[in-house]
Amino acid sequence: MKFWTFSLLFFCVLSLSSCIELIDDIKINNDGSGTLKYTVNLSSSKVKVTSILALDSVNGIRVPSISELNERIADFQKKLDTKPGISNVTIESDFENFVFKLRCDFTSVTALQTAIKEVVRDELRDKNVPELDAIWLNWDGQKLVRSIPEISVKKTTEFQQEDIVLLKQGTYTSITRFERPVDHYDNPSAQISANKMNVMIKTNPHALSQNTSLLDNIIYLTPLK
């Protein structure tokens, strides 16, 4: 998602010229409610990120201070927590190792998508972003249709060649968890856990930026008893 990228757009500055690990983890309960967890991990490049934060700008983009980032994070958390159907929003920020973790509960995937779209659109200067109109989660009680919002990876198309190399070294892991076993799924790159209740797909941010459908999946569950 994310979201997030869903996805915490203000972390884009931190991801410039850095090896990045993204984990998109969503739990879907039988009633359609669930929990979203989204992790941005730059710890393997913390020396480079620290040096970036010491600069005024990178590639013409102003680099915010840590205090400004903390303000944006707090504002993002506050806005998301006020949206209908969203609760228990927490964001853990580790500016020593540059690891950031978002967690929230939702009453339905529709509530989750609507909340994220509204908050992200509010963060953008240009409010007319067609990518935000897309539906990347669809749940009907029997199957989940998943994709990655194009806006989550769109920024990577502007990176320089040296940044692309680092993006290839990064990882993007998409995990979907359920309350009952999975019957089957469409994406051949996906892996299923031993208990058949979790599905995972892994790629890298560069590959995903070139083909946003890499993580697309339709996951079919066993019928409710």
Contents of the next structure:
Amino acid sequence: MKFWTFSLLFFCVLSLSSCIELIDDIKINNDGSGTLKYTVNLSSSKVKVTSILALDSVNGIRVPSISELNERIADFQKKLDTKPGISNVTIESDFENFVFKLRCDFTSVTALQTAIKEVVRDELRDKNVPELDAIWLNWDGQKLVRSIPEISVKKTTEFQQEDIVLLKQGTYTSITRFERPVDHYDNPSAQISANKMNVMIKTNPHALSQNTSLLDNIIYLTPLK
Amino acid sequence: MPCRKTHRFWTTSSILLHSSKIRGNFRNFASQSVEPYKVIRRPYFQLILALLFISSVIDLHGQTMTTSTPSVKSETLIPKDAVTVFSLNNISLLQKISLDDLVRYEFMEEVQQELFDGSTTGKTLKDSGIDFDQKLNVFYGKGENYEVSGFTLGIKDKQDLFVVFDDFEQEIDLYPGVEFYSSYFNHLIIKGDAALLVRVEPTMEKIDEVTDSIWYSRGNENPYYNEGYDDFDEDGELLEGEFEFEETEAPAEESEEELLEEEDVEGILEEENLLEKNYYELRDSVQVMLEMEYLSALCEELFIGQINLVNSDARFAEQLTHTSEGIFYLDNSRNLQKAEGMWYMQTMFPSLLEDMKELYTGNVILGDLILNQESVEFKMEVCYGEKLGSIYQKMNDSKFDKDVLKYIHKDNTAFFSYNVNLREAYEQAYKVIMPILSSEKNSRMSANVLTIELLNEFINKDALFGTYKGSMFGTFNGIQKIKTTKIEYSYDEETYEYSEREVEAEEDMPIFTVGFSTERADIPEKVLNHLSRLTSRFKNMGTYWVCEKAILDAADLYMINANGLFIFTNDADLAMRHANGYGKEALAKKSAKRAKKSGFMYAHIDWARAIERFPRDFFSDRENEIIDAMRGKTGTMELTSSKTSKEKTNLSLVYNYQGVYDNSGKYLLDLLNSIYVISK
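Right, the form predicted on its own is done; let's see the coordinates for the form predicted together with its partner chain.
Let us now look at the entire complex, which starts with that chain.
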């Protein structure tokens, strides 16, 4: 099954689930390397997700079995792990609570972006997706510029209105961590942790689909000592 | 396989050569009307849908309609091969609602657009030329070699009718007083004041059989053969290394002239005889030929032999005399004979098939649709032959299990009860069917008979039928919140590090109960005890058992083994607090009496309550709007059955609605229109 079929099914599941929790957590070291953690938590809708997985298809899209899903996840993990600058890729799949966690280390944000683009391109039939060329992470040693990958926003706009409405009930948490204190940041919705080294923005998937700049932020760090 | 080929060749020849003068004419008629290469099938059967809407239609007030008896009634054009017929009694329907009222409904705009193909603006059903004094009959039948479907109707004004059937062209008239018209796939045949719109389609098996016969008799090879077959081994496995294509850059587009060199064209012409049809062209021709052959036979039967379903089946003729708004006819015995897979029995056990046919003789379902003042009723008479009837009679001769009523809550949304005596049915079936099977002189059948006889001797039938007597019940109590767990993340304010923990949560789930009567409570108990030793998920809670997270890995399933019933439910309240029944909260006496009085089956659905209990979260905004539109326009549905005799069982499905309406016809149209308006 191809990437978009999975994506579509995933969003079908999201739209049919009353609640989804997404956490993206990225740690940037002083040398530009770091760790990405991405968590999808569907546990508050597990009865619905289980009932969907018991079906043959949803909205005309075939529902894969858990073993098929596991195969695809393992395939994704393998592909990502072979990309230059990416290491220690792990994906934890909890099919009892429907919590999925991706974790990987990267040598630079450029390596991370390139790896993700290549894996996604590899899964796509249409290799020519200009949105994938966009840069959504930029690190110069002093500040980090973050935004949302344009392609994910583009897919969101294709959802039917009734599906988007259901996304309102979910949460999206974006955390950016550093090795030294943050000096200031641009996004007024962001919060800084007590130790001054972490920035968090909380929103919901629906709000994000309506205003894609909600998570845009430029975070300035204190100078290296 | 020369013998098979010869046989097929004879079959084909007989079909192709057996042509009377009439059939010759028919070729013109059918060949002009059937163009197999055109895949556009104009949905004339939309008209059926449109006309079915009239099932609650039409008052003659203010309309001029003929009152003279038509010379030919629409029902006399129903072919004998029709197995299923739904006939609308327009004369009775005419009393329900005026045509003027009908055409004002929003959904009728679309129906009329479909009818008039968008080409005649301002036209309504009233202008369709259809005679609403005659019955409208929709039919379908499947024979051994072909399927026939269509409908028959009365004609008031032929000119107006052809505004609807505007792409039909007149063909040569083959029988006195009968006019033929045709479009791509359908044939409109008019006799007197009645018309038959019919489609005859040969079965794929027949088309393949005849095509193969001609194809091989011409000395051709397997049409599905291609060079690729060389790349498979004897077991049909793909040989390694074959069919692997290297990805190369797509060549630049070349002009057609460059691609097809002159010598290539000559080569093709040398290799293939372009005047001879290939397999698929031949298949299409065979399809056309078979269609006209079967259509010809059908017409000869109808117009020369004067044979139709009305004079072939007295039960159908009798059903047509009913004054109800609609009647239904389904000949199950013919369905059985022509069911797929019967060819195996025909080949392997021919005498057994004959016995089975005899067993199913008279198996007919007859129905009446009645539109009452405040209800819509569908009455069914399920008829069968004596032998089969004797089994049904024994099976349904079962006393209602009163204990069931204790477990149906008075505020239930829907429930059913089903009372059968499996032991008696088994004994009678053994008595009736075993002699039939035993008489079959076939080694395989003898082995099967011996197995059945030995099982009959060795199995403890008292224990088997004591555990599961056959009677059961079920209830649906809407949607309730059930306890589940979810993963929650909490964040440390110092570092925003997060940790996860499992917390209690609630989710919606439909609440159901299913139970069956048992005389041997000890046997399910033995099974449960054993299961509880195998897994900790099964627990004995004293008055009930629980299997944790049995449903969708989230909800518990409860089992109650009491009062001669074994019950499965996900209703925690029933298991924990009402394991011995609901007591005063059980089904009201009046409702219980109705269930008890019914024959082997009873069902009741409260649609109004069901709609109220639909969880809004389960549906999209649009679906919720439709549900809202249905609120206040719904009622209750009740299925009852009579006592089963050797000849028949009667079933009745009554839909009682709420609200103030002139009659059920208007009510139905109003409901349909609400749904249409919201969903468009």
